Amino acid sequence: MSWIADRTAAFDSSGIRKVFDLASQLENPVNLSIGQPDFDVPLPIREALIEAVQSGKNGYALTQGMPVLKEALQGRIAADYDHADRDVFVCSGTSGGLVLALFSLVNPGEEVILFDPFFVMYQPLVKLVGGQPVLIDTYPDFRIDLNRVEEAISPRTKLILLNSPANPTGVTANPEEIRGLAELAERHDVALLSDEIYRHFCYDEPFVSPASFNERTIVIDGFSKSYAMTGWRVGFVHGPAEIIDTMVKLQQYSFVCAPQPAQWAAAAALDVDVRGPIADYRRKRDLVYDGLRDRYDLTRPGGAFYAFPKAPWGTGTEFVEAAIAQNLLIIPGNIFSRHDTHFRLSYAAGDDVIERGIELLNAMAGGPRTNG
């Protein structure tokens, strides 16, 4: 249709749509596709939301965030990073923060370095703002090669986008990679944007942020994954005040604010202990890795709640289509990558679902089924 803006061509949902169109035909599928926690929102957070609604906190929030949450976040961030210039604001989910960050930082024609595979939103959003994605291949082990990053930096490079622990691979960058990337960005005067939505889901070593090594790092974080608040749309961004002020200005004319009742609940979430669910996900990670490593080429995930095995035969898409035919729902890797060699599974599911998924995947590893 001639009315549709050209910029919308940056987005193509056909890959995911095809998977879910196939899945819609399944009855009670073994679902290892959903990227959201399977535990409920902790009770104190739900109670705080109800109290906020019942006490009339239902109007527009301040664009930069309600003081009950923003000031609590500012105090914690100041304790973690002794930076003279680091401010914070509350955004409408981490996805909203990502949109605002790219619109605030990237001019048309400027380059943004992404690590392949990448979260599905990254490349389309870079194109939406007129930027040029520069993809750095991290296969087969999904580690960051600092030499390749430095070689990719050009006079047009504006931003490096890091996600660790990562979606879709579950791989966590090690401290040497984090420090090296932070120092590289600083040395070349390139902005560094760190998507830390899975920071609580680190299973083998403590989380490390590039903001520890580069005071101008912009950090995106939120409550969706750690507290199972995916539908509540509360995130936050912290970084240099001039950048934060610009993002707040853009939020005023786009998302307006994050939902006010959910901000009061998020403030309560800051005092909720989620070590129990995190430990449970560490156990689920081990269940998946130990169950598949003998028959699949699989890098051990260090965090998040995803694994990214290589398809043992065919393309990633062909393998996923065969899995769906076996009532198993997983996601083809080419949705997250230039390569169609892997698939993503999420272990944010019950143990019985995970165990059934492992059984089906191991049965499929020997090759596709043939008729007759």
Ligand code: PMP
Contents of the next structure:
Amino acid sequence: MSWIADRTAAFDSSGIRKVFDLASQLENPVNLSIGQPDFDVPLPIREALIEAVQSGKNGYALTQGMPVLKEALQGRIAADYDHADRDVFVCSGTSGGLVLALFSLVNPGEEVILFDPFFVMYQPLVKLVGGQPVLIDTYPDFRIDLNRVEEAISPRTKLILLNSPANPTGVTANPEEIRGLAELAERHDVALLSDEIYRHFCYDEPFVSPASFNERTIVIDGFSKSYAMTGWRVGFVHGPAEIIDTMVKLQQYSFVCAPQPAQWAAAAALDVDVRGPIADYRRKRDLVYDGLRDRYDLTRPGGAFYAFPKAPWGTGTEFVEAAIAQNLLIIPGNIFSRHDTHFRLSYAAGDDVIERGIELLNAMAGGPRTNG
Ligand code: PMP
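Having seen the form predicted alone, could you now give me the structure of the form predicted together with the ligand?
In what comes next, the whole complex appears, and the chain from above leads the way.
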């Protein structure tokens, strides 16, 4: 008899890992597959971490987060949103927040609306808690069609999960889409969960949260991407107190807390200006978009650090295999989607790597695209 629980069979291991395994066999690949910033953690944040460790702040943190961080976050959230009922807690990365949110909100059999393409964790996590993912196709331009969302809502719908700026497309929902979705969720009494991990990475328009239009929005955010501290595992969630309390209760019996030294560092991060690295990523976005737009069908990304072009021939998987044979690492779109037509590239890389990647991709496209 297998000892493995049935619930684990509902999904495969992340396809991104498979690409990373392939990558480990390549020598000096042109690597445009990485989903984390290529700049270093800003110095004051590193210093705050070391100081915390050296001064003995190494024990368990409070379950809901150390006051130094939680109170600073609470102050900022209160300044952004004038909501009577909005509490915050510190979790173990945005991923930890996602896990706790789904366990806290979704009963077995309830439906969760996701936009396709989606971040890799969303479907497996929904299935893990016994929920039913309901996918809304956003191809070809990756915009949110509110009519489709409304049509997808059933009596079993519990939650809509939004991610803007988005992984893998880099597309940023516009204020009308955000407001429409926020109001629609409120009208149907459906929970709205907003994954705002790329909030700082908005290149054309200021970031807009659905929490500005729907007071019951649950926001998941974190320090991983904005401060390049993916390995330190600090995230936070804010929303109605009853939901936050429930998530903190579950955190007691699962993650326990986010690492204490990293929380002190995150508190220092709140005073660090990341406009420099963000401006640099805007320039890299332009480099990628301008470098590929003539030969690739590519929606201009407004945020995050990804682009999601259509494969110029073959399936996404076939095209990525050919790219890897040329020493170029990108990720096939079917890891993030029901469709196997696109690929994700991350421009969180040095300019020289991005330029080599663009050159290889343009050579692989074989000629100007013909289908508009
Ligand atoms: N949400 C999205 C959309 C992401 O892209 C990522 C990281 N790739 C996460 C959540 C998880 O981030 P964290 O390191 O905070 O767990």
